[in-house]
Structure formats: structure tokens, C-alpha cells
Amino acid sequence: MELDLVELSRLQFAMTAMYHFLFVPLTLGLSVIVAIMETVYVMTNRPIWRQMTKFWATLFGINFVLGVATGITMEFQFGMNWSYYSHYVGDIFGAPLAVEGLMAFFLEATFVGLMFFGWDKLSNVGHLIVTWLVAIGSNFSALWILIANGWMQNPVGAEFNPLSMRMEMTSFFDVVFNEVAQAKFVHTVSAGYVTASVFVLGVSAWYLLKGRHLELARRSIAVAASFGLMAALSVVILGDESGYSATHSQKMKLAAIEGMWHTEVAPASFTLVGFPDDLARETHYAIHIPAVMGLIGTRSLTKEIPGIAELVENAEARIRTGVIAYDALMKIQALKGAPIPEALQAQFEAHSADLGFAFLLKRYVDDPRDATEHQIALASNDTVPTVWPLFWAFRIMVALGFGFIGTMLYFFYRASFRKMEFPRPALRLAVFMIPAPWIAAELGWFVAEFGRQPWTVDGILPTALSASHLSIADLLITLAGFMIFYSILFVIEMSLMIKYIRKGPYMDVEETNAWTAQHTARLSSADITPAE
């Protein structure tokens, strides 16, 4: 198979992004869980909660460091592998990333040192404030990154400048409060909370199975189950909101996820399972749930959700309109800074919203104005992402999401109403479930990013035009280098996490003194001296 520059660039970025996201959800969730545990410690002054806080903070710290290291690589890849993308939309995409670095990451990085080394330097309340600032900084980092990504999914608050040949921001407010970005943020953060809750639940269950650190494990399960149940419910509810926003901004992605090849009579049914056939453009052996997709996608029983075939026809019409905009753009460029005639300006403005669709023809012809009918048909069909992986990735993710709700509900019930007594089969299930939220999170990102193809910026800039002009050898060498380096980091991460989990919590001087005082008091109340 012939190696393709764009596909290799996509593969490299997908590998680094998905590897980085192994660390992000645990950082988001564990930072909040640690802050909750320390809050309980400050309120009760019980040493066990201090011990819990320090133990889970240690695992948070390992994950945080490697998350930062892998995240930095992604920032450089925009300029290295996607230089035209960076030039074309850098004014908009770079703004939230800059704010994230200045406001959120510095807040997080500044206070993380005080969180780990300030136990004996700060008051209990002061240290608690620091811990919460680390948690807030982690979540603020996610906010601004997802604002940048949300703009790629739904490019609002910007317009194309025909003189500079770049997208320019027109409203920072619209970029920040983009409905897709806000839905992605709350959904992603909630998924991070679920990930951390399942992690804490699984590790604590392992301690109970081994008969170690029982007090810490039971209390950790209580916190994880309570926090995780709320988060798991939020993921489902907020995921539904993401589906609703996709109806307005990414109709093709929604149709592909559903395997909806043709527009159905409203309200559309939801395909529970089936086998999408991209060549035949139909879904075999589909099992439908009536009206559910219409309710999810339109919040009504009367509005239609367009199917893939109808969306391809719409894309073809927009490509033809985009060619008119492209023709006007080339004439404006030919003026070389001279005043633009009003008629030419009006022609461009009337069709500029579809300029990105004309760029889809660049894959087949240098000048979109020279495109044949066959090439226009090919370009319009390119707007359909491969359906079957999206279809199944989404359903596996949703199934895991409901599984998390059931698991958290069960452990919450046992922790709250059964005196924290957990059957061994349930504990084993909790241990085996530890990888599940990462699988769900990675599938979620796959659906979001793969479903956007063939666009880097939806409707604005095709992926095929975004890549840098690198050689295949450059990409293969750097891809191999990243894979080797990241594999080493993964081994380091897993080794450190397993080491400290096996080692378990430790008691510092304050905890030891408090435990000794409590133990002595119990012995005295039984009329037994420590010597006896």
C-alpha cells in the first residue's frame, strides 16, 4: 500500500494525542477526589483521611508529571506536522491555548509543588486551599483546550480574510461560549471523574481482597462510589447534550454514528445494533428503537434528522457554490492589493461560507474551477467518514457508560446501607474494570475526531490541505521515535503506579503520633497498660 503524507501525519498525531489522553482523565478526576478527601480531613482532623489524601495524591503526582511531558509534544506537532493549519487558523486556535498556558497551567504547576511539599509548612486550611487550586487549575486547563478543539468542530466567531488568506477572529466571546466547546468540556471532565472513581474503586477493592489497609480501602470506596455515581450519571446526560448540539453543527457525524444512510420520517429511530456496510451504504440486521434518535437529536417528534445520502447531495451543492467563491478569491488575489470592485467583493461574500467545500476538490485537481463532474462527485462523497468504526465505537462507549452507572450504584448502596461490606466477586469485578474508563474515553475521542473527517476545521479547512510538506522518511522516523519514547514512558508510568500501589500508604509523624494516642487510649479504657 502506498504511504500517504496526510495519513501518516494523522496517524502520528492520533498516536501522540491518544497516548496523552491516557493521563488527562485520571489527572482531572483524581485531583478533585484528593481535594475532597483532604476537605474531610480538615473538617474531622482524623489521621486516616490525611493518610488517604497523601496516598492518592502520590498516584496523582506520578500521573500528572507524565501527562505534562506528553502534552508538550502535542503543542509542537501543530507547527511540525500541521504548519498550514497553524498558519490558516492560528489566530483563533492559538488564543485559547495561550490562555490555558498563562492562566490554567501556571496555576496548576505553581501550586502542585506546595501540595506535595507544603504539609509541614502550611496550616491545614492553607494546604487545603492549595490542593483545591491544583484541582481547579487541572480543570481550567481542560476547559481552554476543549474550547480550542470545540472551535474545530464548530467554527464560530471567525471569518476568512481574502487578502491575508487566513481565518481571523471576530468574537472571542463566541469562541469561548461555543455550544460544542461547552458541551465537550462538561462531558470530558465528567468522564475524567468517572475514570478516577473507577481507578480508586479498583485499587481499594484490590486492597480488600488482599486484606491490606482495610480502613483506607473502605473509606476510599465510599468516596469513589459517591463521586463516581454522580459523574457517571452526568456523562450520560451531558453526552446526550453533545448529540443534540451535533444536530446543528455536525450533521454528517451524527448520521454516520447512527448509520443513518437516508433521512427517516420524523421522529427517527435509534439503531441499537447493526452492521453498517459502507460499500452498499446500508446497515444490515439493524435493530431499531422507535423515535429515540429523534428525541436525542432534535428534542422533538416532528423534526427530521438528515441521512447520509441527503447530506452528500447538500455537500455537492455547497462544493459548486464554493467554486464560485474560489473564483472570486483568485480574482481578488490577482489584484495584488488594489481596490476590490464592489461586485467582486459581493460575489465572494455571498458564497464565502462554502469556500472550504471548494478546497475539497484540491485532492483531485490543482484549480477547483477546472474540476469535472466526476471529481465533484468524488469530493462530495469524501464528506462521509467511514461509518462502521464510528457506529461501533459509539455503542461500545455508551455500553461502558451504563456499566459504570450500575457499578457505582451497587458500591454506593453497599457502602451506604450495608456497613461497607463488599462481596469478593464484586471486588474482583471492580479490579478488572480499572482499564474500562480509559477504553471509553479513547473511544469518545475517536468518535469526535474521526467523525469530523475529512475536515480539520469543520466546513472550513480539509485535512488534506492542513499538513506540512514533509518527506515520508521524516514522518516514519519521527513516528518510530515517538512510539519508542512513549512506550518507555508507559513502562515507567505503569512501574511507578504498581510500585506505589503495592507499597500502599504510609504514616507520617503526625499520623503515627495520633494513632499511638488513640491506641493507648483504647488500651487504657480496657484497663490494660501498653507494657502488658
The other form holds:
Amino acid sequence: MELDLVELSRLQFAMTAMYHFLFVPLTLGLSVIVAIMETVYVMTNRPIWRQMTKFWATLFGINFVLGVATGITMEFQFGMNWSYYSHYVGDIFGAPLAVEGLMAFFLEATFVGLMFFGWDKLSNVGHLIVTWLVAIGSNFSALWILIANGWMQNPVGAEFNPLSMRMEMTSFFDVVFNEVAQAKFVHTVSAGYVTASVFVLGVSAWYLLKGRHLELARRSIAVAASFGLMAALSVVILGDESGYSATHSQKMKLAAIEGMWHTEVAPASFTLVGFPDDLARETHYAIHIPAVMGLIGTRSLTKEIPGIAELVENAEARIRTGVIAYDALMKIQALKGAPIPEALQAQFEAHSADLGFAFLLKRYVDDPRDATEHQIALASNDTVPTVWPLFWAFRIMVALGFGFIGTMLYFFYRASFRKMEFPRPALRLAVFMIPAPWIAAELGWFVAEFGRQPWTVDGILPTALSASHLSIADLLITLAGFMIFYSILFVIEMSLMIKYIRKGPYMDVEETNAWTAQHTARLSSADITPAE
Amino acid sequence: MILHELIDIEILRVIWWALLGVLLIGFALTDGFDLGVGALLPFVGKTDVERRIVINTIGPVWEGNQVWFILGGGAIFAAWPPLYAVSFSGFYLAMFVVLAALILRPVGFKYRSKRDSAAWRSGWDWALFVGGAVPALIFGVAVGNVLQGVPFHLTDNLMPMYDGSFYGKFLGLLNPFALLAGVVSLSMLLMHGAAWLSLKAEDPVKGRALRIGTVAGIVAFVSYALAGVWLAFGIDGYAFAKEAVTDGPANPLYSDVIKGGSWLAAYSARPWITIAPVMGFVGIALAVLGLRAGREVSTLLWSKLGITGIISSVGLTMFPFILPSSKDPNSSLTVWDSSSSHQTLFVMLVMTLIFMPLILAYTAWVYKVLWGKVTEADVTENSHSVY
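For comparison with the form predicted alone, would you give the structure of this protein in the form predicted together with its partner chain?
Expanding to the full complex; the earlier chain stays at the top.
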């Protein structure tokens, strides 16, 4: 395989982003869980809750620091590897990133120090406020990064300025309240809550299986199961909301996820499983459920969802319009800043919405105006992302999502109505489930971003045009550097995480004894199986 | 929205140029001492307890301080997209090295104390040294290159392109003037880190910090003076060939720029900017005297003044240039032609005015809570909660 600059840049971005997102969901969720536990401590003044807070906060800290460290890479990488993208959409995309720093990073990073170092320097309530500020800061940061990402999926509130050769913001309000961004924010944050809940549940289940730290483990399960149940429901509902908004913003992504090669009569059926064939453009052995897709996608029985073939035809028409806009743009550029004749301005404005489609031709020809019919057909076909990985990644993610609801529901039920007694097989399942939310989260990002191809900004800027003009050697050096460096850090992080889980909570013995002395035997019972 | 019409775009551009300076200075004043402390770590702390004292002086605050840097990156992206695009990709491998060093730092702080092994801890000590010294040096090297102009050009579509061979691009950054600038920034941050340690630590750490800090301060003073002389006689400046349009579209190619003349011509055109280098020299000189005398709070404040003077002198000397191009002067990025749109600059200014006072207030509160020396007892009695 020939090494291609754009492909290497994509590989590096995908790798570093997915690596970053190994740490983010746990930060998002565990910050809130720790804050909930500390709230219970401050309200009840029971030492066990303080110990729980400190124990989970230690694990939070080990994870948090790598989230922060690898986040710096993400912020640098737009400029380093995607310089044309940065120039072309920085006017809009940069703003939420800067607000993220102002509103979120400062908050979480300034207070996270006090959260760990301030136990003896602050009152109980003071420290509780600090812990909540860290949780709120982390969650705000997710809000702004998803506003930025939402704009790449659904670029609202902006228009192209031919004089500065870039997209410029027309409405900050529209960018912030982009429906895609808002749905993605709640979906992503909830996924973080689920991740942390499954993590707390799994680690606590392991303690119960080993007969260790039973008080801490039972209470932690109670918190994780109730919080996790709420979050798991929210993930699925907001995932559905994302699907609904994709129906009007990213039709091609939706069609690819569903393997919908052709427009069906409304309401469209949902393909439960099948084997999409990207070459033949059909799905083999498909099992359909009538009408479901139409209901999810349009929330009606009569609206059609366009299939891939029809969307390719649309793209071809937009490429032709885009070439007219491109022609006007080149004429404006030749004026070198001199006043633009009205007719030319009108020609540009009438077609500028499709300018990005003309750029798709740049892969085949330097000047899109010289494109042949064959090249236009090739470029139209490029608007279809590879279907089978999307189709499968999406289905596995959704199945896991329903699995989380089931697990949380079960543990919530045992914790609430069965005296916190958990059968050993269920506990073992909870331990094995620990990696599952990470898999679901990474698949979710894969669907969102791979499904956006061939664009970096949907319909505006093709990926092939966005990358920096670096040398292959540059890319190979940093790619190897990241791989080695990140692998070492991952091993160190995992080894510390396991060490501190094995070590268990640091118990202030006297504090705990005083408390257990006045409490019932139930919670400290070593018998974890149900009494039949 | 028409609210943004309230402020003219050229005023917004100047405000954002100043805010860029404020963020860089904010970074140097806060995270600067973290970098300095990291670089000093193996030399001011000899035993494990001493090193833990050193690390815990910055343990609770480095994370918040580092956000000045991250926000700096975000603000460049939002307010100066072409600058972000050209500089981050143009300095590609140097950026990668900075990135790796800055990733080592948080991990080192957090993980060092998580195991008792001496090899583990000494490994992280050197990681923290690299994480402090390397960025401190490279930031100066980058400024030194910016003053000489960077070999890039913009295509008609404003795609940044870089000229020169692969090794030439990377090793070319390490030219003598740039290395001198690197010495200025490294020594000034070492001095700053030493001033912080003298405030937060007791002897013997404090005594070592004072001695190293004094030397670093003298080096900073001399190298800054040398760089000024070199700039006057050995480096070409950049200027507009004809008067620049200050409220035009953000397209660097619309202006005519020539290379030649001296950057220091700015001091005859705007004599008031002389205050910046004066602040630099006075601040560093008084910080050096303070370090020799063992004064604590005032030394840190003089050090801050000196750093503020040095960084602002670079910006004020180059104004309105931000990133000149040595290969194609017309591609140079200036305050007038590489900003965001009117609307974005305005919205971001409003956001900054809302959040910056809040940030300053809660940061000040955190420093107040943490006020006081980190002692041996602090780190030995709280082994589970401190680094």
C-alpha cells in the first residue's frame, strides 16, 4: 500500500482521539459519582462515605491525569496536521474550543488540585463544593467540544467569505444551539456516566466476590446502579434523538449506517442484521423489521428516508452547482481584493452552498472546472462512506447499550428490593463487563466520524483537502512516537489502576470501627449469596 | 446579530493582539514557575523527601496553571486561525517534542508517588526535568525563529506550504539567534521557578534554589541584552511596503510586505514601548538581588515584572507583525490580515470579559487557601494524599 499523507494524518488523528477517549468517559462519570458520594458524606457525616469518596477519587485521579495529558495532543493536532481545516473553519470551530478553556478547563483544573490537597484545608462543605466544581468543569468541557464536533456534522450559523477564503460565523447562537450538538452532548455525557457506573459496579463486584471491603462495595453498587440506570436510559434515548436529527442533517451517514441502498416506500423497514456488500451495493441475508426505520428516522409513517443511490444523484447535482460557485470564486480571487462586480457576486452567492462539492473533484483534477463526466461520477460516488464497518459498529454499540440498561436494572432491583444480596454469577458478569462501555463509546465515535467521510465538515470541506502539507517522514516520526509513547503510558496507567484497586480503600481504622460498632450487622455480613 | 458593530474591527484586532500577549504572559507567570521548578527538581532536591517537597510546592496548582497554555492555543485558533494553522504545522516536529514533554509532566506529577521503588521515582524525576526544561527552551527558540521570519508561503487559496528539506526545516530552527532566545526563556523560567521555591520551601531546598536562581537570573539578564544587540545589528525586520488596510478582509495576500530595515525602528516610531525592555531589565535585576538576599514575596513579584517586560518587548517590537514569512514576505501574518471575523472576535471578547474575572478570582482564592510553606512534615505525614 502506498503511504498517503491524508490517510496517515487520519490514522494519527483517529488513534490519538480514540486513545484520549479511553480516559474521558471515566472522568466525566466518575467525577459525578465521587461528588454524589461526598454529598452523602456531608449530609450524613458517616465516615464510610468519606472513605468511599477518597477511594474512588484516587482511581479518578489516576485516570484524570491521562485524560488531561492526551487532551493537549488533541488541541495541538488541528493546527499541526489539519492546517487547511484550521484556516478554513477556525473562525467558527476555534470559538467553542477557546470557550472550553475559559469556562471548563480552568474550572476543573484549578479545583482538581484542591480536591486532592484540600481535605485538611477546607471545611466539609467547602471541599464538597470544590468536588462538584471539578465535576461540573469536566462536563462543561464535554459540552463545548461537542458543540465544536456538532458543527462538523451539521455546519449551521456560518457562510463562506470569498475574500478571506474561509467559512465565517454568522450566528454564534445557532452554533451553540445546533440540535446535533445538543443531542450529542447529552448522549456522550450519559455514555460517560454509564462507563463510570459499570466501572464502579465491576470493581465493587470484584470486592464482594473476594469478600473484601463489603461496606464500601455494597454502597458503591447502590450508587452505581441507580446512577447507571438513569444514564443508560438517557444514552439510548439521546442516541435516538441523534438519529432523528441525522435524518435532516446527515442523510448519507444515516443511510450508510442502515445499509439503505435505495429509497424505500415510507415507512422504511429497519435492517436488524445482514451483510452489507459495498461493491454490489446491496445487503445480503438481511433481516428486516417493517416500518421501524421510518418511525425512528422521521417520526412519521409517510415521510421517506432517502437511500444511498438517490443521495449519490443529489451529490452529482450539487457538484455541478459547486463548479459554478468555484468558477465565480476564482474570478473573485483574480481581482486581488478589488471591488467585486455585482453580477459576479450574485453568481457566487447563488451557488456558494455547494462550493464544498466542487472541492471533491480536487482529488481527480487540479481545476474542478476541467472535470470530465467520468470524474464527476467518481466524485459523486466518493460521498458514500464504506458501509459495512458503519453498519456493524452501530449495531454492536446499540446492543451493548441495551445490555447496560438490563445490567443496571438488575443490580438496581437487587440493591433496592433484595437487601443488597447479589448472586455470584451476576457479580462475575459485572466484573467481565468492565471493558464493555469503552468498546461501545469507541464504536460510537467511529460511527460518528467515519460516517462523516469524505468530509471533515459535512458538505463544506473534504477531508482530502484539510490536511497539512507535511512530508511523509514527518508523519511517520510522530505516528511512531505517539504509538510508543502512548503504549508505555497505557501500561503504566493500567498497572497503577490495578495496583490501587487491589490495595483497596485506605481505611482510617478508628473512624470506621466507631461507625460499625453502632450499625446493624447486615451490611457487614460476609455472606453475599441470597439466603434461600 | 449586529451587536458586534459596536466595536470597530481594527480595535477588536488590537484588543485580541493584546489578549494574545496577556495569555502568553499569564502562561509564563503561572505555569512558567512550574516549568522552572520541574527543570530545577533534580538539582535542588537531593533526597526523596526533598524532591517530594519540591513537587508538592506546585502539586495543587500546576494543573490550573497549564490551562493558560491550553487556553492560549484555543485563543489563537479562535482569534487568529491563520496563525494557528501556519505555526502549529510549520513547527511540526518541534511542536511534537513540546507535546511529548508536556504530556510527561502531568503524568510524572501524579504517578511518581504511587510506587515506592527508588528507580521508579528517579525515572519520573528526570521525566519532570525534561517536561520542564524542554518546553522552556523550545518556546524561546520558537520566538527567536519568529523574529527572523519563518520559511512558509500561502497559496492563492491560503493553504500554508513550507519550504526547505525535511531536516533543514527541523534543524534549521536551531540556528544561533534562536538558541540564544531559547537561553533567555530557559534561564528566565529557571529564575522564576527558583523564586517560587524560595517562597514555598525551607532550607536546604530553599538555599539551593536561591543559589541556582541567582546564576540563572544573571544569565537571563546578559542573554536578553545580547539578543537585543543582535536584533539591532544582525537581524532584518519586516515592514509594509505601502500603508496597510487595517479593517479589510483577513487575507494576508492583500498586503505588500518587504524584508529589510530593523525591527528596532519601532522604538523610534513608538518611543513609549521602551518601557517594555526597561521593565525586563529592572525586574530581572531586582529579582537577582532579591534571590541573593533571600527575600521571598518581593522576589517573585520582581521576577514576574521582568518576564512580563521581556515577553511584551517581543510583541511590541514586532507590531503589527505576528508571524513574518522569510520566503515570501507578502504571506506574512499581521494583526490587520490574519484575525477572525468581526463577529467571532466580538463574541470571544464578550466571553473573555465574562469568564476571565471569574477565573482570576477563583485562582486567587485557591492560592490563598494553599498559602504557606510546604514542610517536611507535610509530605511525610500525608503520604496518601500528597504527591
